[in-house]
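Next comes just one chain, in structure tokens: the form predicted alone.
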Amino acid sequence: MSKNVKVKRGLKLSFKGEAEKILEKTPLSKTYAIKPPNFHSIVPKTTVKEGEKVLAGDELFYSKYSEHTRFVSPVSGIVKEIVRGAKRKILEIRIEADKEISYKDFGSLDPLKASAEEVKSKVFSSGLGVFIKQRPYDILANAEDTPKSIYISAFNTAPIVGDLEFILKDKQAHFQTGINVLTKLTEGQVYLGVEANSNSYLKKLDHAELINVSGPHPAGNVGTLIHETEPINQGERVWTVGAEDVAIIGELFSTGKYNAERTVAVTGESAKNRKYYKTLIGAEIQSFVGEVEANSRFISGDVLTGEKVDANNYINFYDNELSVIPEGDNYRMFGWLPFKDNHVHSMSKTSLSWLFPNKKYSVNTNLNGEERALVVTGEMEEVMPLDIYPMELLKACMVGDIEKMENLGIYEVIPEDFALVDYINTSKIEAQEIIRNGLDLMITEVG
């Protein structure tokens, strides 16, 4: 049984610089880091200290407001270094790999013959509860909860970001073991988001239910799969999961080992060694991205979404792409003049991009433009494929009115169903920071 989305809002978006379809294994990097800023609303209670040897898989810290939530060492090693900011926030935890990675046996589990508590309480014991993602608010799961349904997309619409499909061709027999781990988890469905014009091995999967999903971006989103299928309502829980996180539950119960591997696919002009790279959780960016052009922008995540890194620190949690792009310190000479740039993308038709649907287009971080009054346009709703009304929620979230933030659909949205605004809108407002904020308040406030 399958359902259709089909998504006519949104934005297709081509630019130059997707990673050819090689992939790579890269050697150990030097040190390994967890950063506890990676996981939204969680402080940190380490349980290591820096000069300990640990295992892969034994834990680094939880958090203090749930201890069933617990974050491991992707690697065995010693622990260099606790790297801490302004009043003693934990910023990194630095693992100094072995060689040879050694790892803690958490023991096999069949989750189709287990019962529903030993799988959740193994989930939430061996560090796994971390990759759990829990909606309304994109924070981490609590163990306490029993979602309505979970989530899971293997079809990422973002421009230039890696092929999940192409990723997961390796693990399928994990990635099966991991659903099946997660159908113990919900009294409802997992759900499964994949292409609806492909003819994907994850098609033939058991015990999920497929969304077959087209349209342009943000049509693979897992907001857009929960919008179409089974919105959120004041006081529900719904899980989602990353596509290749469900390979690593899986792996951990089919072998007992927690095997931090993650495939990283560079991506951007800036990129020359543009490729898929299998490497762990938290490694080093110099040790996979190879050689880049100078004056580059590194961002773990995609262009729409992700986070600004700095070239020597490390990939950050969730993130299956590194994009490399050009800074965009360059000026465009009179280029508030329509028509003048006509290699520019622009979805307002002021190039004659647009009567090249197919052409790939350069970018970099220029904003053309600095932020301004807020004005009706209409370019927001053009691209929002949810049914609400993204610029009176923005409005909404900027005042920190509650209820009217309840009334426009608060609970099913999160930062990176905004990244389309982020790109389109002339006012250059920073959507995601404030729909994040409005969700901070939301917690706050509400619960």
Second form
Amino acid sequence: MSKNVKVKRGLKLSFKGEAEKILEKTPLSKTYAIKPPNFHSIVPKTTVKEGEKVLAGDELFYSKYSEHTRFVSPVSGIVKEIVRGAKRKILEIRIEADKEISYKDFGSLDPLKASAEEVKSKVFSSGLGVFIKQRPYDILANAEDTPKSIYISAFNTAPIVGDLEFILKDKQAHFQTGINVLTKLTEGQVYLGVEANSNSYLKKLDHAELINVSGPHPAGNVGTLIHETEPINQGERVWTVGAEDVAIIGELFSTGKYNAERTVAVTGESAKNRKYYKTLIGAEIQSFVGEVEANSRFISGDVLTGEKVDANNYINFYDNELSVIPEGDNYRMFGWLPFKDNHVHSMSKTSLSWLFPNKKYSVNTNLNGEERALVVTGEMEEVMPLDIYPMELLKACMVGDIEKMENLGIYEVIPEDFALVDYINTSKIEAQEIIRNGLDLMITEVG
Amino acid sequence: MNWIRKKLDEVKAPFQPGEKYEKFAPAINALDTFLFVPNHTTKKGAHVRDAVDLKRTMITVVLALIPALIFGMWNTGYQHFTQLGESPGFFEAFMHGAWKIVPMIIVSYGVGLALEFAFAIMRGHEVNEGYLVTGLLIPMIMPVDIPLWMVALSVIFAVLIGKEAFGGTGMNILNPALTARAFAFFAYPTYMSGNKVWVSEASTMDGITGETILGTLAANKDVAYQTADMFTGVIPGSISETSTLCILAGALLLVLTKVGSWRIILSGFVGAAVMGLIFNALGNSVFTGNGLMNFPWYNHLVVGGLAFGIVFMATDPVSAAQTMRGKIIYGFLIGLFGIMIRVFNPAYPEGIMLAILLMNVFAPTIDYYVVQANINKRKKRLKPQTVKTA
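For the form predicted in complex with its partner chain instead of the form predicted alone, what are the coordinates?
Below is the entire complex, every chain and molecule, led by the chain shown above.
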């Protein structure tokens, strides 16, 4: 069984700086870090102390209000430092890695033969629960819930991102086992979004309902897949898992090892060695990024939704991409004139760039204007494939009108669904931040 | 460029945070951002952004207004000289018009921008670009001989009461330019209607009457102009509203660049045509009808402020309906009511200004029902689940 989803509204963005499809295994990073702020709205309670020895898979901390979810070490080594910020908030737990990784043995389990309770218990006790996110709210899944369905997207439509099919090509067996695991966690379907026009091996997998997706970004977003198949209603829970994380889940069930392998695509014009690097979750950026141009921004994640990180820091937990693009802190004389500076991409027809849809554009971090009142209408709708009114929802979030937010579909969206709104909107508002704040308000007020 | 940039940075120095003139930063920033797209970078969210900003959007509207403005300047001179029995050259006619209209533009921008700057400084936000369009629209929809102080007062009313009282750009309910015209119309009616205000200097000379086609029809007199004259715009009227051809040239730019909503423009003309057809049919069958009722529907589309209103006023994104479906309903009703008011209002044979202002007020209601339909769809989806749980 499979479904076809053809997305019409959205925007295909072609930027320079794609990664070459070459996979390099990098030497181990000296240190690794797990950053609690990567997991939205958790309150970490550490279970290790500085100087303590840990194995890959040993617990580092848990969430104060959801003790079922364990956060484990991606490598074996010594807990080198627990970095704290204001009010002693834990920002990072750094582990100095052993030269050879030793793994905690969780024991193997065939998910198809095991009971749902056994599978669920193993997922959450071994730290794999961290890979499962819940919608609404884009927070970690609660082990006590049974979701309506589980969604995985193996088709990334964002600009200059890693090709998930390429990333997963050596992990097919584990990926299949991962899907088998997930089928035990829901009474509904496990959906897998794949590119409609490809002949991918991913289409031959068992136990997953395929969604053949085509269209411009955000066609590949999980939010789009959910909306097109089984939109989320008030009170429902849907879980989502990253494609590569499904393989990690599968590998633990097959081998008993928590192998936190992460294939990071280094993209963006400022990075000179744009390839795919096989490393581990939480690796030091410098261990794989290679040579980059001066005055560049490091983004853990893609250029639309990623987080700005320091070059000497660590890749974020869920990211399998590091984008390095030039900082755009330069002036452009009369750059606001219509049909001038067409080298800067625009969806708006006030730039001639719309005449060249296949041209790859250089991008930098310039805001290309200043924040203004919300004036222009209709542009957000052009890039929003979901059947919601984006401007009205944003305004409801801005004023914190919970009833309106519910009515306008806040349960169906997470910030990444508004990334293109951030990109195209004339008033330069921060749509993703507004949605995140709206979701946080919902968590506080509705739960 | 570097030299200008350096100079500008020097000038800006005392306006920086913590410096002497920090409070007036919005004023100097407006100049800076006029010359240069700033070096501001993204902080989070999407790290890359589209090239479009509000300045570019607004300037596109200003560009779309240029054909109608140039034609208006020429037509002002042409109407003046031909009524005097003279045959002016293009340059002579244009200069006469420019001499009348440029001061109005200067007053409109001068007064309006001064207020915008004052509010930006007072409220501590940057100067929004909306007034770039409003400031040009206001003189373009005025009678040519309106005193400059009346233009200034209209601008003050529009900015203060029409916009800032609601919270500023993006928050206004009514179209600011039309608010200015409505103010002038109700405050100084003798300067805004009658048969002596539509041709330059007509009120000072006995020989000239500047009756508009709609005024003639309202008085049940015969119209001396052909449809082609009405379409090209060589007729008396407000400064830039006469040439449907030039207005459509502007509309083409607005629609192609997607700055103006084609939905509003198209449905506006369709609404007007439908009402025109209804009146034509009624005039020919049920009633004897007045001159305006029997005026062919296609002529209704090319005279008066209808085209200008639909293309440049109704499409104002802030005061218009904001949903896609809402825009179609909104535009259609503007066209419909525009012609209805035009035909039924004997005191003022033009209806588009009042129709747009009326629909400005109803735009949020239209949007409410359009959005409500979406909400209902979501609620319906919820029903089966609620039943299941119960």
